[in-house]
Structure formats: structure tokens, C-alpha cells
Amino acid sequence: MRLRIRHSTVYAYEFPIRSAVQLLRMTPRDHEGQYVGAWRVEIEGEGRLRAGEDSLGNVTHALYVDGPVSKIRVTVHGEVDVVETHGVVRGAIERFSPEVFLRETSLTDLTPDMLAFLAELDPQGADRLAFLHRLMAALFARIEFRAGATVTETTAGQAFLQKQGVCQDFAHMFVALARRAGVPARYVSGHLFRHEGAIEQEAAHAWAEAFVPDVGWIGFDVANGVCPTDCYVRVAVGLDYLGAAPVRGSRTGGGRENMEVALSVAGKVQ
């Protein structure tokens, strides 16, 4: 599958800012089963972009903005060819142990509902790979898929308790629970195609991935119930929401910031 990307967002300001430092995580790359084509991070007015990798080997774009600015507008676009892996990813650049992604995060809580529901799922079982197929498909059937209900700095475990959220939740929630259980388990942002249609969307995607000894790093996209196909296009991967975000950052002055996202998705069968 070709899938053809774009995504623009635009920071308009009450006042004019005097300053501000974003850093974009917004650009995929190669591994097995995903190949980058040609792919492009363009800033309207002005700024200064730096290109870089974080820790974790996600390419990253520093962004500098010098004031006086009212509007930044950030807009990232390409082409990924993707080749169906069954959620399997090989050949991405690991620079840690998995051991790692056991780490608990302030958004990957546990709560003692939570416990209770990850105990009926034996996780100690001694097939790691369908234990968190169960997960997943637990998770699936009882938190509803719900726009608005939750923001970015929503914790699993408060997602959890009112059985509703949006990608983001459901991959925290995943995560948090199979970290309990012993399993490396880290949150992934990307985007999807999706087949019914909706080229324009909304937001990026987000999803998990877990580790399973003699297989790797297997995708989980909790939100739909499945693994990734060759309609997912992977970008960054981190400890939970904050650490693979599309964008982060800060700035000096403005007063109120309105935000507004266009992304559109589109595929091609090869």
C-alpha cells in the first residue's frame, strides 16, 4: 500500500508571541515493512528548523520562532509504501533493552480496578503473545471509542474508570497493564488509512507495541481491535503520549492560542 500523507496545523495567537521552541516529531522512517519516499517539513513565515533524533531514534525537527509572530503554521507531507508484517516490526533502530518500556509513566497509572481486570486475564500464562491478544480484545470490548472524552493529560487509569476515551487511552491503557504483567510495552503515534473512505481526518493515530521473546516488537492498535496492517505508518514510539507527540512545546507571550489540524490520508494499492 502507498499511502500519501498530509498534515498541517496552524497556531494562531491572540497577541503576537515574542518567542517559541517546538519540537516536531512528525517524520517516519525506514524499517522493515515501511519505506519512505519523499517527505517534507515546511514552516509558513518564520522560523528555523533543526533536524535531529531523540534517545529513542525518532527523527525530530527543532522549531525556533523569533517574534514578533501571530500565526505559525507547521505542515508535514510524503509518501510510505507499506508492506503487511501481521503488526510484526523488525529492523527499526533500538538503541535500548526492551526492559526498558517496563518503565512506569504518570500516564500509564494503575489503578485497583485495573489489577482486578488484568487478573482474570492470566497474565502469568506461558503464552505471552495470546495473553495480549486477550488484552486487547478485553480492552476492545469494554471501553467505548468516544471523541471528546478525554484530553492529553488523561491517565489511563482515569480512562479506565469511565470506560471511554480515544486512541490515545486505549493505548495507555494496554501499555500500563501489560508493563504490570511483565511485558515491554510502549505507545506508538502514526496514522491510519482508513478503508471506509475518510481520507480527511481529525488527528494522527496512536497505538502500542509489545515484546515477545524469539518475535520482537509486535503492534497492538487497541482503539480497533487488531494488529497494525500495511494501513498504519509508523513515527515515533515512547514511554507513553509524551514522549512520541507529533508536536511539543512552548512559547513567550500570545495570550490565547487557537490550534486547528487538517490531516488527509490516502492510499493506493501497489
Given for the second form:
Amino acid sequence: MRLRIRHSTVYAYEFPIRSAVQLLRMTPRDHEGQYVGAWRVEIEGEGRLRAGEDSLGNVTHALYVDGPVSKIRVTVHGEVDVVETHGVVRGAIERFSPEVFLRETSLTDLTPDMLAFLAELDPQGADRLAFLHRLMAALFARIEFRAGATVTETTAGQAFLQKQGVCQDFAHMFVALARRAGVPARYVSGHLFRHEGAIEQEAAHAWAEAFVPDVGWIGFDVANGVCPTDCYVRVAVGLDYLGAAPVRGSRTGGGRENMEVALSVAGKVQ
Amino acid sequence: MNAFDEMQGTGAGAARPLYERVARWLSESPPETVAARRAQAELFFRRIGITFAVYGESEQTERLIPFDIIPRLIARDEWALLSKGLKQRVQVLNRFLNDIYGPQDCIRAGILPADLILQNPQFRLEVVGRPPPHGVYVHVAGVDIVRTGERDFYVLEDNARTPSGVSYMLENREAMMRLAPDLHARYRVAPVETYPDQLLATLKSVAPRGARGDPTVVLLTPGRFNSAFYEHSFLADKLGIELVEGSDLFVRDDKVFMRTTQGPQRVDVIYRRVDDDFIDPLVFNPNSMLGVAGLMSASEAGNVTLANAVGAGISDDKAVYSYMPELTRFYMGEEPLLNNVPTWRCREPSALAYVLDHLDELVVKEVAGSGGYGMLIGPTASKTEIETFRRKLSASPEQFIAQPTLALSTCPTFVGAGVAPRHVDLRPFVLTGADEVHITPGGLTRVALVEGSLVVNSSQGGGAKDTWVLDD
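What would the structure be for the form predicted in complex with the partner chain, given that what you showed me was the form predicted on its own?
Next comes the full complex, and the chain you just saw is listed first.
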């Protein structure tokens, strides 16, 4: 599948800002089954980008904007060829032993409710892969997908309690529970081509990956209850949303901020 | 418990030769003079405004650290032993940090377990594979040492994150020179006033290699609500550098600038007293108002040095501490010169079982704790406190270590009823620059003012003494 992605984020400010600094993780990398063609990061107006890489191997861009500026537009676009691997990720940059991804973070907290939920899934069963599928299915059945039900600061425990969330929350809950069962797990941000034809999307996607010995890292798109296919583009990984977020920013001045995302993911079978 | 006394040694007879002049001075000073001096000491510290905020005390958030005018003396040969040991210790810490954020040989060699590092929240993934300029992680260490006998010194904590207390070392000396010049004149005391110059030289020496001319150094403080704010402003003043808060700095194109009335000025070295978690909202805690957005990008680009380096805090973990003897042999091929306190790591089942059976004898500490908060001192704890800790330990053993209760040495101290022995520790400050390690002869001696108490932390009611390293 060849996926054509165009992802624009526009920040509009009530007053001109004096300056802004952003850290972008919006550029996918190659690995087996994912081949990134021409990929560009563009800034409309004043603004300078410095490319880098974080310690997990994600491509980063530091964006520096000097004010006064009332609007910042960041656009990434490009084409990625994806081959079906049934969710198995091979050939990606792996600088850490999987054990690192057993860490609990403040966004991947666990509540007593979640522990009880986990206990019913035979978390210590011999077949780790089967457990992970049980976990995905159980979360998919229990939690309702509802846009706007949560915010970016919502933790796994909070989303579990309110039984609603968006892809970020599904990924956090899965990661938190898998880790508690001793399975290294991490957060993935990326894009999804939706077969039903909705090329224009409201937000980028997120899912989880878990590590299974002898197989490696395997993706679990918990919000959709499936493993990633050739419709998915992995962009960044982290311990949680904060480590893989497409944008983390800070600004001085500006008053209220209005952010609009325009995202299109189009697919073409090759 | 029979503790070694700094003045009397182990016997009850005459004072150790080192302290003879102190003993004579004490016997010669009429009680009225002593009382007047103590009142002056209080006044002195009130006037200069040296205070310490105490967390958990709602009514009085700032208070004076009581100052005791009987100095703690350290003989020249004792200091030689200590400073050699401290140097070795801090070299091991820097090698260890270079290793775990680099090749991780110590894990591969099985010196310590992988999960203790890889799953430790103080192990900052963000700086793995990005060594700081000149390979120095711990530029300033405030190592806590206790003494249990004539030649027996133990390191309690390495304090490699953002150690405080050095302002007391300097102020206590100034107070002593004013309050007891007659006693000071009877000894040849090594000066501590060189510390600010040494600190500035250390900080400049680790400036990024690309820095032009004389590096610009600033001190980054969390602000006036921080418990150590007094020290931050004091040090900035003594070093002749700017005291800045996060909002005074900004990052532009991976370079750090300070806002000044003459426009932006490039910054090369930041002596930061802000914790890792708060230092850059784009990389760590996104809600932090104390840091500088983009600082980690500037650091990764090699355009600024942060002292101490981000990630150094893992060596303050008390389970990591317990491996210092093994790490010393591993990195230096030599025996540690200073003792480690024997430590039961409760993460190990056999150790946990022993600790649970001996809670009334041991000191139990949180691996990530500091400042004397959240610890159990078995011998003086109530039954309820012991049971509370038993539950905590059983619930998350990996969060705790335990150590024997050490008989900290005592030092004569003025108390309500005259002069009496009180337990003391010692925090010398070790500076590591690009080429050398420097240790100011002296340090902060903290004293537990309550009879029999072993807790010297200022946050828990401890006091302070001047520390005299003698030149003869």
C-alpha cells in the first residue's frame, strides 16, 4: 500500500506571540515493511527548524519562531510504502533493551480496578502473544471510543474509570496493563489510512506495541481492536504519549490559542 | 550505644590532643560570655537572613538553623584520608554515569542488576548516548560522611543531584571568626573562603568546547519559594554570576540566551538548582514553569553545559549506592578508601526477610528518599511506626533499603544545661572540573540537637557547626 499523508497544524493566537519553541516528532523512518519516500516538514512564515534525533531514535525537529507572529503553521507531507507484516515491527532502531519499556509513567498509571480487570485475563499464561490479544479484545469490549471524552493529560487509570477515551487512552491502558503483566510495552504515534474512505481526519492516530520474545515488537491498535496492517505508518515511539507526541511546544505571549489540525491520509494499492 | 566522641575519643579522661585548646577555651570562658556569644550567633544569622524552609510545617515555613559555636575539628591526617577517599568516590560516580549512559559495561559484567538501572525513574532515557561536555556528570557533590571510630568513616549518601548546604559552610566560618576570634587564633585553620572561586573555575572549565572567550556562567534557581533559595542567591553573589529563573533564559536555534537590559546574552554554563523533571517542559514535566523550553535541545547540540548533568541523580538511589564498593573495584581496580554502610536491598527476597525480622534494630530508607524524610529508625520508633513500615515494605520492597543503626560520633555542643555530646555528620563538597577534582578543606557539620537523636537533617531539627580542618 502506498500512503500519501499531509498533516497540517495551525496555531492561531489571540495576540501576536513574542516567541515559540516546539519539539516535533512528525517524521517517520524506514524499517521492514515501511519505506519512507520524499518527506518534508514545512513552516509557513518565519521559523527555523533544526533536525535531530531523540535517544529512542525518533526523528525530531526543534522549531524556533521569533515573534511577533499571530499564526504558526506546521505542515508535514510525504509518501510511505507499507507492506503487511501482521503488526510485527522489524528493522527499526532499537537502542534500548525491551526491559526499559516496563517502566510505569504518570500517564500509564494503574488503579485497583485495572488490576482486577487484568487478573481475569490470565496475565501469567504461558502464551504471551495470546495474552496480549486477550488484553486488546477485553479493552476494546469494555472501553467506548468517544472523541473529546478525554484530554491529552488523561491518564490510563482515569480513562479506565470513565470507560471512554480516544486512541491515546486505549494505548495508555494497554501499555500500563501489559507492563504490569511483565510484558514490555510502548506507545506509538502515527497515521492510519481508513478503508471506509474518510481521507480527511480530525487527528493523528496512536496505538501500542508489546514485546514478545522470539518475535519482537508487535503492534496492537487497541482502539480498533486489530493489529496494524499495511494501512499504518509508524512515526514515533515512547514510554507514553509525552515521549512520542507529534508536537510539544512552549510560547511566550499570545493570549488564547486556537489549534486546528488538517490531516489527510490517502491510500493506493500498488 | 557508646559513640566515639570527637573531643574525648573513646575514653572519659583527657581530651584528644586535637581538642585540648578547645577544652581549655571552654573551661576558661565564663558562662556569661558563652551565653552572650550564643545570643550573638542567633542575631548574626537572623541579620544575614540565612534560613531554611521546612516542608510540612505549616505555621513557620522558614526558620534559622541553630548554630553551635563549638567547632568540629578535623586533624590534617584525618582530612588527608577523607579527601583521598572522596576523590576516589566522585571519580567512580562519574565513571559509572558515563558507563550507564554509554556502553553499560557494568550491567553486562553483572556488577549490578539491569532492572535497577533500566527501570529506575532517575535513569533518564533522554540522555542515553549523549555524554555531557568533558564527560563530567557530577560537578558538585555534597557527600555525607559519618564517623564511628578513630579511623572509621562511612559514606551515608553521595548527593550527586543538587546538593545544598555549602552556604552554611561559608557562613558558619564567618560567624565563628566574629564570635570566637580568640579560639580561632589558637589554631591554624584551613580557609574555606576559596570555595566560590573554585566553584566558578570548575564551572568555567566544563564549558562546551565551542564556547568563545571567557564562558558566561549563570545560576538557575526554581525561585524564592524553594527551600534553598537563600543559598542560590548567596552563591550567585559570591561567584559574581547572574541568578536567573527559567523565565530569564530562552533558547533560540539550540543556543541559550539570558535576557539582559543590554539585550540577549549567550549563556555557556548553567549551574542549575532545578531538578531534571522541571528543567525543560518540552522533554520532561510539560507543566513545569521552572525550566527553559528547548534547553535539552541546546544541551544535545553541545551548546550549553548543565551542572550537574541531567541524569546524575540515579547515583543517589540508595540501592545503587549499595554497589559503590563493587563499582570502585570495577572501574578503578582498587579498594574503596571510604566505607559504605552495609545495606540490605529489600528488592532481594532474603534481604527483605531479614529486614522484616529486625525492623526494631535497623534504619529503613526509601531508595529515592532524601532529607531525612520517610525513613524509619528502628531503635527509637514506636510499635505503630514499625508496623506501618512493615506494611509498606511488604507492599513494595524494591522501594526500600535497610542499614544498621550506626553509632555516629558525638561532638560537644551547647545545650540548655551546659555542654553535652550530640551526634554529628559531615558534608564536604567535592568539585569536579574538566581536568581536576577539588575539595575545599572543611564542610558542613550538622548536629542532632536532641539528646540521643541520630537525625541531623536541618529539615528535622538539626543544627550546624563550623568545621575546622587543621593545618598543623
